[in-house]
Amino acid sequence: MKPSSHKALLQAEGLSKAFNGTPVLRDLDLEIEQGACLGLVGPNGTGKSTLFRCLLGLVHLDEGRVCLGDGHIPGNSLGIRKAASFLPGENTLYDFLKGREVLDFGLSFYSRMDPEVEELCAQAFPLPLEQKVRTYSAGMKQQLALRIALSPEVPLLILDEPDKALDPNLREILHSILHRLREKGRTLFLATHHLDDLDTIAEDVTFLIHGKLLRGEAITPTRKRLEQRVRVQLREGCSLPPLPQGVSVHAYPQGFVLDPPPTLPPNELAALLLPLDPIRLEFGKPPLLELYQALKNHGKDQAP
């Protein structure tokens, strides 16, 4: 593994995986520091779930190495799974069992529980544990899976769409539990389709694009360019006023994105739109989806 100036909990190097000759992960490297919360961004089909499963040894790697605690791949994938808790994106709970039986069975794979987190989960996700899981709704099954995934006292939690099938109130409660886990020093690696939520939960994000992870300095130029954009949503019946020379206009169903020339600061461009009393007017930090799309389009010609 490459040396690091920070204390890394998980290190992965040169991960490659293909299915039926189609590459999904391409010589991918990843490092997650102890106590960090890293978000993974990428739409369905980009390989997020494959990456999670490869890190845990649940999917065989074509090439590469993974280290977590005393576990390593190849060689000791069981050691990695003992040091990590995994919430899959598609949970397949034994629906012929009672909720209590599934909960006890899931937790039995771990030697230690965190009593505080276990109690927080029980309060947040109260379930009819004496009923068969087949009677549960999709949201109830997700809550049961969360109680299993969040309660073990392990260094790393890998969560694939943890807020799936949860209503807004339960999502907010889940976020508070995740923040508490961070306060207790746990490391989180998670993916969700609620990118606005991810922006508030994760301190850092990485983008899975063409089988590679882009993060940190690799995305800085694109992020800085998008920070100059002005995003505006006008009221019905309003139209854009005459704009300074060099401003590019991109129309979307939710409004307009304006790209000013380098000589025009975004705040000055935004000031021209204020008299219209827009529904939304912003610039600066770009939405994660917009950043992902820009990175993906930029990398099309570079993808092998």
Given for the second form:
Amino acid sequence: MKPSSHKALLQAEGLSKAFNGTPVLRDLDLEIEQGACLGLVGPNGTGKSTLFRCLLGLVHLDEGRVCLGDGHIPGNSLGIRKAASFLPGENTLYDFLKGREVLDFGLSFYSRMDPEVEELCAQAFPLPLEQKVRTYSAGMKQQLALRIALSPEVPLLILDEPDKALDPNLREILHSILHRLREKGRTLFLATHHLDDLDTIAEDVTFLIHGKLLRGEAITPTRKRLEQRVRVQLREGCSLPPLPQGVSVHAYPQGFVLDPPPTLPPNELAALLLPLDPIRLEFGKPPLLELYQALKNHGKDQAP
Amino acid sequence: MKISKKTWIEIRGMTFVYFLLLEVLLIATLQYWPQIREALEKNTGVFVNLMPGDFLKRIVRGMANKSPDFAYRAYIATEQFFRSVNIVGIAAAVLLGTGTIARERENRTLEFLLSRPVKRSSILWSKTWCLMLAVTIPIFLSSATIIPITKMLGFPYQLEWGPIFLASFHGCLFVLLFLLIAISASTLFRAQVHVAFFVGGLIVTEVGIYFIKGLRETSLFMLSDFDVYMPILAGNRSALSIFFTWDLWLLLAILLLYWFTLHRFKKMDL
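Condition change, the form predicted alone to the form predicted together with the partner chain:
Shown next: the complete complex, the earlier chain at its head.
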């Protein structure tokens, strides 16, 4: 493993996995620092769940290795599963059991529970635990799965779409629990398609695109280029004023995205639009969705 | 223990129905023995001639034997062990065993199970021993009721616990062989119906071979037929001779299948 300046809780190096000859993960490296919250973003079917499964040893790697903290023997997936609680991406609960039985079964494998989080979850996700799981709705099943995944006192939580099937109110409650877990020093690695939410939960985001993780320096050029963009939403009846030469304009139902040439700072371009009193005028840090789309477009990312 | 408990909750209904079926068949069978015995005594030659194979003729001759005790034992060897254990026991083993891994895969609960901090070998063992008990205990329980039911029906025949226990033990091992075949196949296919088709096909082929003269000796069912159970129930075979003639090999086959299943399960991806 490469030496790191930060204390890494989980390190993966050179992970490769193919299914029936189709590569899903290609020589992928990953490092999650202790206490960090790392978001994983990627289009459907790019291998987010496969990555989680590889980290936990649920799927055998073609190449590469996964290490947990200091002194962990690479390849000891049981050690990783002991230190990590996992929320699968699909509602994979035993529907012939009662909610209480599933909860007890799921938690019985862990030696310690976090009583505070357990209580928080019980209050946030009240469920009819004496009923069979087959009578639960998709949202209720997800709440039960969350109670099982969040309650154990383990250093790492790997959550595959934790906000799936939850209503906006429950999503907000979930975010507050995740924040509390972070305050308690837990490390979170989570995937979600709600990118706006991820922006508020995760301090760092990594993109899984074409079997590789793009993070940090790898996405800096795209991020910098998007930071130069000006996003504007004009009032009804208004149109864009004449723009300096070299500015490319992309129209969207929600407004315009303006790409200035390198010689024109975004604030100067924004100043030209201010007299129109626009509904929205933004530049600087790009929205996660825009960054994700730009990276997904892989080179042809002139516009999100 | 947790996985075994979960497995037990999953299969307890089926196990109870399986036991009930064995018991109902046993009671119904024993009840009709006087009429069958009478018919056989009067028309032994006709019945023997009607039977197409040598082994079926031996069964009829056994049940028509002049000694009432011997005839009754031949009847029990045929009805309880050769028929009920082989048909109902194996059907239960297939139904329960085929779902061991395949149903978890199909219902997508395998990801939840495998992501728990527990070794795959523990998962397999916890499930297997629970299933082993579920298919064998009803055979022992049902066989254990033969003597009380015989007394309740007022039959004067002398039966001993030892031979019945030995026959049950042998029947259980034979059923366990099919349970392990089903569990092994459960790691080979993703859908339980495919596992059932594979194991069912194997059983039908084996039964087919059993009825083909010349090939019969190669069928697995030679290990669990009238010619095996009759000497046991007649008290002509000691426990040691039964063990070294058949049961040791059955045990070795079961262990080999378990090893294969464990190897497959450890290598298996979701």
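The term rigid core refers to the maximal set of C-alpha atoms that superpose within 1.5 Å between the two forms. Nothing here was measured: the structure is a model prediction, and the numbers come from that model. Residue numbers count along the first chain shown, from 1.
Remark: with the core as the superposition reference, the CA shift of Pro275 between these two forms reaches 2 Å or more. Once you line up the core between these two forms, the Cα of Gly45 stays within less than 2 Å of where it was.
Once both forms are fitted on their rigid core, the CA atom of Ser248 lies less than 2 Å apart between these two forms. On core superposition, Gly237 has its C-alpha offset by 4.2 angstrom between these two forms.
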